[in-house]
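Presented as structure tokens, the chain that follows is alone, the form predicted on its own.
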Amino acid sequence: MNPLNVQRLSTDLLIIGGGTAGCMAALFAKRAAPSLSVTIAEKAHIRRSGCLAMGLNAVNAHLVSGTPEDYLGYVRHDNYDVVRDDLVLSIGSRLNSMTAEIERLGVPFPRTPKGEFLSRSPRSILMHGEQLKPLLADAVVSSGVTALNRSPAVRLLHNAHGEVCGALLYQMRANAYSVITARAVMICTGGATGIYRPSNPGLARTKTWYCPYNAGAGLAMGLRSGAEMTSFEMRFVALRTKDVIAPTGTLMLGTGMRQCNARGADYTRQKEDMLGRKLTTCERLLFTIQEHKQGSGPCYVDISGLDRGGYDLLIESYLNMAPSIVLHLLKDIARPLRRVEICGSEPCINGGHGMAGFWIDKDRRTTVSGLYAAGDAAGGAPKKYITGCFAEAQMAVEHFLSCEDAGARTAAAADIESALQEASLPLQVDSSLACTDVEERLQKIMEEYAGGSTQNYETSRDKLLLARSYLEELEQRSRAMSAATPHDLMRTHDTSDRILLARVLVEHLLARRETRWPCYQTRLDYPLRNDLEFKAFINSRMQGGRITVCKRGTAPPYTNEPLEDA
């Protein structure tokens, strides 16, 4: 390999990620500027690249009633009371129209005879998305954009003022990299997976339900950038079917059908009835859980109601997002699957269910001058799934539009030859250390210690510190890492980047003394929600390795508060 091949390019604004949100975003910016040149690197191709590269078969953020402020309502209950109002309400205004952004690629939706949308819920539509991303793509590359596919971004670019102006990327196909620059970068890389043990081993380990190949580049990035982060600690993890992984509200939500113990008893109706109110999501997963505690496990979705018609288009529905599941559905054609076994997921840091991810404003600019984030890398605002991840990809590029000088293009020479050295530093390394057996070390370290799935997501102060000091030790193994093609250099750098990720995700996770979102954040030592003192953001910034934590409040001006050590 030629590590010193570099290629030297330049544009207007340089997106960082293909999935649907950085696509969306260079659409908006070609059509509002059509001669804007816009760039998209991405790792893999965005034609099936992403959270939404199989497609998807419901649009979960869509007001078929009520207003933005409901919809605050509704965010702000299942989160708990900590989210930032002015983002989602800013997301709401906006939901409805992202959805007929999603019509205007050709994306069909079925309706009623009267032409109205088919909803789930008050906030939820059906649609047929299967090509959901090809047909993103076409739009994208017929527009003008310019997209660099299988171009992972490894570091951002600084001009002298330290303000982003551009990226390193490493073009796989021509073994080369290129150095960027551009008037602004806009971070749309989604969240990361694979920090933690993934819930099916061996060859199956990518069948995950958040993209495996996620691994939070942008994140990664930013931090060594010096952007704040905010709320790692709120973890994602979904209630999914059990080894096929496949989503389990296109059962409940779209069937109807009923969540209940190995016994047959509708738990989770029964925790309502209890409450007096709808469970919030991760009280899904928390009591599912604890069925299981209880010995009246495992948990399952009864389908058995549905009729020959309702099973065909469940069937459909699962084509248009999961199409795994239908094997598992159909391996007995003659007895269909009656009743799916569901677990929880892996957790994964994301900003589009959960809230971990850039500190931003309400244009999505992060904490430093030049650089955006959109999508699963902007924190703060859960529940925005994919027409909110496009409505922040349209602010975003709203705002970049709106400035007259978005500052100096040139990047500084000592940066760009850092970000070389520290780029090309795998392929340099005389050593055997592969970055699976860095992985496989990580994953049993987070899974262990961090809350993971075998743990039922629960962990405390003495277990967390063992984890930072066991991350802080495999960080500096890591660097031992040896790579001898392109692919091995792609796969060290993700694994670098989730040690990273690791690492402030335990930071985050020691500060907030509580169990705010059960099974997201438990804290067997702090078993209680504590409002008096952590109704706040968790939020961090690194400087010079070194990870350091506060709070802010959840309202304007989002005052940074005392932190006193874990």
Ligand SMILES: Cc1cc2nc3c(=O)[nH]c(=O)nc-3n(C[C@H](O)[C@H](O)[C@H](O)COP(=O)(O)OP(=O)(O)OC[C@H]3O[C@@H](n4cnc5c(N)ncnc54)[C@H](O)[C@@H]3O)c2cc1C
Given for the second form:
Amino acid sequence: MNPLNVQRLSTDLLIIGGGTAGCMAALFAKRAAPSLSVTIAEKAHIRRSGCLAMGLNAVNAHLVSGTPEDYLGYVRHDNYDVVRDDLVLSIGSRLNSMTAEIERLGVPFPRTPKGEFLSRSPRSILMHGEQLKPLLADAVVSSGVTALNRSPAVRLLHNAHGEVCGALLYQMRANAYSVITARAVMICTGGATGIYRPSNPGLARTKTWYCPYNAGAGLAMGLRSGAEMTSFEMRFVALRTKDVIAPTGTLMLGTGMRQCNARGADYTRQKEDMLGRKLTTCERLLFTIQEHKQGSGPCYVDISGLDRGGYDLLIESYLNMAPSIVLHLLKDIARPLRRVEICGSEPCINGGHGMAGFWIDKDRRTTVSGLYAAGDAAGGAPKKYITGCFAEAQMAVEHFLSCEDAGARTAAAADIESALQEASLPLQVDSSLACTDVEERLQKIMEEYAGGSTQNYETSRDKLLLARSYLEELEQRSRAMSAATPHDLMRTHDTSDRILLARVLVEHLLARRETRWPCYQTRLDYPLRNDLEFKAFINSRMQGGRITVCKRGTAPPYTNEPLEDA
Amino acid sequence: MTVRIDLESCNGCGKRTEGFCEEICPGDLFYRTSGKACLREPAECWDCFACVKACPKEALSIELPFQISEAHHRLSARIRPDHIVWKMHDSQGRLINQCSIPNRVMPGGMNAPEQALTAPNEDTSAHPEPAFPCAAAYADTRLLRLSGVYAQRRKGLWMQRIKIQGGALDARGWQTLAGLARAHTRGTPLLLTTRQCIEFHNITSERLPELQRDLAASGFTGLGACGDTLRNITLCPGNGLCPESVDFSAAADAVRQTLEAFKGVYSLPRKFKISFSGCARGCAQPYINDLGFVAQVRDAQVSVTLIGAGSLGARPETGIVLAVRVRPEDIPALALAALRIFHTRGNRTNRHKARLRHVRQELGDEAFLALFRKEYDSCAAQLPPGPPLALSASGMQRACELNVPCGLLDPDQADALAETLTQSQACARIQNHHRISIFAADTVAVLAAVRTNPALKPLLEGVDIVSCPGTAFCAHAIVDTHAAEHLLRAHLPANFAAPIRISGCPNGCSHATIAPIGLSGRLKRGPDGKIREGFQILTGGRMGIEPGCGKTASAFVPTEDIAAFIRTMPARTP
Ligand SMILES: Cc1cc2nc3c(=O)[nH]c(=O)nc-3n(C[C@H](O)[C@H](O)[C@H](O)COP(=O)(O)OP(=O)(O)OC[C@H]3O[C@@H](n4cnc5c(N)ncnc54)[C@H](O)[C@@H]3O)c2cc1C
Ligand code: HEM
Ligand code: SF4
Ligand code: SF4
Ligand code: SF4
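Form predicted on its own done, so how does the form predicted in complex with this ligand look?
So here's everything in the complex, that chain up top.
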């Protein structure tokens, strides 16, 4: 079949990405307006796609105690005061009702004898979330939402006024493109990883922290449509168990277990004593790297204090969310591992742990008319996690439903034409350039010049300028990528999206001439935090193929200030 | 390679347009070729386990790539209705660790507010009177079956099955049955069935009414032992006896009375089986009953789970969890709810699709559960609460097990058993695999009594074999299962550990399909043109709380060669 045999579909609300936020948005919309036609376009299969594919063991944003304002205070402190207070607060006030939604889906929560949630910290409660995604998907399907699985969106479509009015989908199983028009489009495609070199070689190279199949398509599509992005330079790097890249919170939160260096010293406590406060998330990573630099590495989480019951609970928690580390912990079944080595993960772009993503308003509207963003794709509000993603989905849907029904917009024929043209490029070129080769080149550039894990996440101006020029060349060359199978075609789209995001990321890194969030964003040439100039957001847009960067204040109306050139 | 595909277990998902693994993988990494799953690019796998959890054949497992670890264990998983079972195998394939974690909340407490869908049933079809309605109606096979009577293979001879709830029979009962066997069947052995019933064989047409009359006079009933109705309610053999177990006998009585009072009970689409297990070991096979109540006792706290809509048949299908934290008073209403759904929704045109599990398959698990909840509400409103549950306080323990070859117990042995029970104040329960468990406070004394009893002593040993009646009695049988069992008992070492199940035809009455070693009767024409009796041999089935089918080890082994074949099997099967 010729993939250019284009099928036409239409719907009221098109949700791109049926992950955490996307599925919940669809469910909320259908619940509030049963007659509405809601369509999810999902790259994989909504039962097990995105960050939740493995399952989860905790709700990381639930207010066990404290108010939404306390939550904002924590998020601000952890992110050195550059966050969107309005967005964070709006999420904070809905977190616990989102936990109730999870329970309503049928996810079991372990409880204390008194019936309270088991909390691991003031903002985190345990859950048996292995089936969270399937349960969510079942609810979505039975509510009457149309889920188009194996249908990655590749370009947004616009009407004659430049408003977003649908998308071009690639239906992999039918090997066909289709045009779907809608009254509004919601981007829920999550963040992006695979931009930096993975931590592991060979067969383990996809053992990343962030979901490797989230290539940032939504962000790339938004950029191509002129949407404004924020804070790409605040990459997220997770402190993880070495090699198997499993969360370390599971080892430490609520267990009383601590990080230690090779000599057994609890360096995080030492730093906390020195600073007289709790460490921020990025400092836990920063000081781990410092131990390495001082020759006191490797670093560990020491779990020898766990009794049998505690260890069993640990295994259970991991099976719920990162099962393969159990193979590592129980490598010798008679002597379970007692010291678990830790390291930083690959840097990724996401707005769920970090705050890279679309620049949105309180209704989760992007700067382009007709386009919403929620979840890890939406920027400005870090530490939202699943409940925050759900809350954003709800807010976006509420706004959409409050708008008058102006009927589906029609996509301009020329727009469809050019989208198809670009999207089908890999089918037309005849070359042996494989997307995996291009991706490895991309990852090498980013790793070495833009602060990858082997560079201790550090970079500086001249390296970034090199990265900029190499990436421009790579983007040119990558137009020769070819695809023979539907899987290849999907992967070439991933690769082009990653290159575009890398280019924007490099511009952001160049623009922030300070070090605000060590490790997430470290400039060796500007090693200090500069509140005078950079207590601000770095935002970007694409205009006529060029990336422009600006600075916006941290309080409404977030005034736009031009930046001097790097 | 991190994802391992066991090509033997993978069946390519049969006729599905996409394999489950292919459909689910978030990285789109699977395709199928020559009917088997295949990974497109192993290095692109995230280790998310979605495929492992989705594969119904448990064909997939994950190990860490050698680039990052020397660990060489494999992890696999199986999704159950309300929990997930994780298994860790070592490189030789031995199971080294296992754990299960809850993953879905099932309807518990059963207090769903919605209204009942179905109206109470009024059934007008023939309603037999207890206890043996059929004396006058030999022509009506349906009524005959309902009263526990089947025609034997030999024309003019009958089989009478009687129900022994929970297999609990006291000394007087054993004596009575032995006497009746002598009086009416010329001493034909009593057959212990796998549902804790007892069967009389070789009854002539003239004797049948007399036997039935005598049985009724002694308080036994065959009503509901066969046919499309509520069958004998089974209880795990230790019920109310094993320490740390729940005594379900009162609950079972209440359920039986409630369901027998339901008008449609004798005109169900097919049989309906209920079991009760007194502890989490689930010795009463909850997953292959239409309803299986399982108690769990932890720190003297009892919690009961209801599993249902499973059954064995030629293709076993395990049940799903219908309710958790069941309150004792709800047990009769829950059972009635399921029975009513079965009565109204069960398939009455195709007997092969007529069990409760097929209703569930047709509706889908979720709709089935919703219907069940509604039906329960209306039942609960009509019924008095069931009796409370008690922890067993018998002070008894299992003293020994009598291993009854072919399930055939001589009247003399039954008498000897009765004598021993009286002497040492012990209890006997018929097990579900041709065994009788004996419980007593003084286990040493019982054991000594059994050892010194010449009729019982031989029953203390023996390999675990169950064979269905086969050509000895059953009209469907194609091979002689008893001959096979005797051969195996004679030629297998006494310490042969794997349970063996022998069925005389593909109906599989002895559960051969889920046995560690299963024999299913087959006929084959030899090179000389003669038809030979033999068996298809299956291995690797599981009979425990989570049954699973075995795989064919040999398509046909002649009866005379089975002992030799099975003796070498552990070496043959990896
Ligand atoms: C390993 C890991 C563990 C985590 N653990 C926890 C935890 O324990 N507790 C907690 O609260 N939070 C946790 N989080 C965070 C939380 O899971 C995320 O913040 C959240 O799931 C993000 O939701 P999302 O909808 O934005 O993205 P996702 O759920 O990732 O969904 C994105 C979806 O978009 C699809 N998609 C991508 N490209 C396209 C395209 N071109 N067209 C169509 N669809 C596309 C993807 O297939 C995917 O389904 C964890 C995250 C990770 C990665
Ligand atoms: C007249 C011939 C038959 C005889 C003598 C016979 C005998 C038995 C016996 C003794 C048992 C175990 C005891 C019990 O359930 O109480 C049994 C179980 C069983 N029978 Fe038969 N049977 C016969 C016909 C059939 C037929 C025709 C079928 C299939 C349509 C069948 C299917 C089964 C199954 C599946 C079981 C297992 C029950 C379970 O789910 O636990 N049988 N049979
Ligand atoms: S799901 Fe299992 S049985 Fe089906 S094709 Fe995949 S591996 Fe084979
Ligand atoms: S583990 Fe996940 S990513 Fe890997 S093959 Fe299975 S489904 Fe795909
Ligand atoms: S151990 Fe088995 S026999 Fe004993 S009560 Fe428990 S389930 Fe019944």
